[in-house]
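Presented as structure tokens, the chain that follows is alone, the form predicted on its own.
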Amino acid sequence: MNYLFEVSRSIKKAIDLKKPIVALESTLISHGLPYPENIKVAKESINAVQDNGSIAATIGIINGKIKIGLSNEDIEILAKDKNVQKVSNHNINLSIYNKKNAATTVASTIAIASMFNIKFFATGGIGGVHLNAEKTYDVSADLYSLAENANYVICSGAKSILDLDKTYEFLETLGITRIGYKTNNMPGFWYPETLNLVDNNFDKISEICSFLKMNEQLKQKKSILIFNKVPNENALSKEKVSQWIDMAIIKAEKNKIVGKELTPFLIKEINESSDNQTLNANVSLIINNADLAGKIAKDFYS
């Protein structure tokens, strides 16, 4: 198994010494953000984790090898290479077998982090139940990965372009606890709040850690979502976001864009319609979530 993985020296040491580690995904580098914003955000997320006393472990695949702790050179490859694959749990094995460069989604990052007992993971927004899922059966593997692994995931809810109400309900069905940090409602990714209530709101990091430590005693094999709202200065209104989404969906249908190509298309179209407002919100919340994850992981292991 060792030849399939490469763990950076600092992260291996942190694992051995049970130090606080926060896993970070790499899809935002290759598919989520434009160049050179992707490199900047990846590095700022790493810094945000480490400035709070935790160690950042960005996960990705380089030449068919899973790397836990991408180097600056690795990040450059994923940011610039136009042929980087986007891998979830159903196709990660093929990218390794074919020795490809690939970026890990929320689902595959959580699965890999769990192999190395890395408990904390920070991302922008999770995948979820897609619009019209009752016809397409398009439900993100992220939700199942959350249900199959015991990680503590800091995010700003599910991406705004999804069916957030159905996603909220499906999280409950899968037994995934939904807690808020200074919020009583599940965030809407680009906008601060949906109408869906969290299972519990915590106003202090110490309270979250106390709860997580108690949860460890239960030995449940489920992840816990820790919702963190988009920072106020970059938050958008639900009404505006809904208008931009509707416009982008009409264009996607007209151009017959479906499947895995749909999400990046919609995000690109919405960003153009919003004059980069959604991009700015996305960047802001990603770094903000990494910052919070670094703080919670540090407190948890103190």
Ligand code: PSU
Given for the second form:
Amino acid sequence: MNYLFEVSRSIKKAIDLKKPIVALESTLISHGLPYPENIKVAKESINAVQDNGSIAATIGIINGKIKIGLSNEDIEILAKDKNVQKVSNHNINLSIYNKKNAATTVASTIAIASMFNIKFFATGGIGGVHLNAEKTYDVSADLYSLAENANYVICSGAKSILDLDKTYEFLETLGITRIGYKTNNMPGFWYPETLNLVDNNFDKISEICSFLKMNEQLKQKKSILIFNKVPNENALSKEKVSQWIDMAIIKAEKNKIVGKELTPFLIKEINESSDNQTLNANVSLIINNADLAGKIAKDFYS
Ligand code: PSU
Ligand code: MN
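What I would like now is the form predicted in complex with pseudouridine-5'-monophosphate (PSU), since the data block earlier showed the form predicted on its own; can you produce it?
Everything in the complex follows now, all chains and molecules, and the chain you saw is the first one.
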């Protein structure tokens, strides 16, 4: 099995010494953000984690090998190469078999992180239940992966393009605890608040950690979501975001974009029609989540 995985030396050491590690995904590099913002976000997220005394492990697939701890060179490949595959739990095995360069989604990143006992993970927004899912059955594998793995996931909720109410309900159905960091409501990714209430708000990192430590004793095989709002200076209003989304959805339907192409298509369209206001919000919330994850992981292991 070892030849399928490559763990960077510093991460191997950190795992052995039980140091705080935060896993990061690579799909937002290849499919979520345009070049060169994607490289900037990848590097600044790593820096944000490490500035807080934790170790960042960006996960992705280079030449059919699963890498835990992508190098700067690997990040460049995933950021620039147009043929990078987006891999979730259903196709990761094939991208390895076919020796592809591939980017891991939330679903596959946490599945890999769990294999190496890496508990913490930071991203922008998770995937969830899509609008019209009652017709298309398009529900992100992220939700099931969160239910199958016991990770602590720092995010700004689920992406605004989804049906956030259905996603909220489905998280509950799957047994995933939804906690807020300084927020009583689940965030809406590019906008700070939905109407859905978190299961518990914590105003202090130390309180989150004592809760997570207690949770470890329960030995539940389920993830916990820790919601962090988009920073104020880049936050957008729900009304504006909804207008851009409606326009993008009409275009997606016209162009018959479905399945795993849908999320990247909508995000790209909305970045354009918002004059990059959504892109700026996206960049800022991802780095902010990496920063919070670095702090929580550090506190958790000390
Ligand atoms: N968050 C972002 N940009 C992204 C994603 C999340 O800000 O591109 C990616 C994540 O990798 C997530 C995936 O796991 O989109 C969900 O895709 P789908 O809806 O096809 O499951
Ligand atoms: Mn999907």
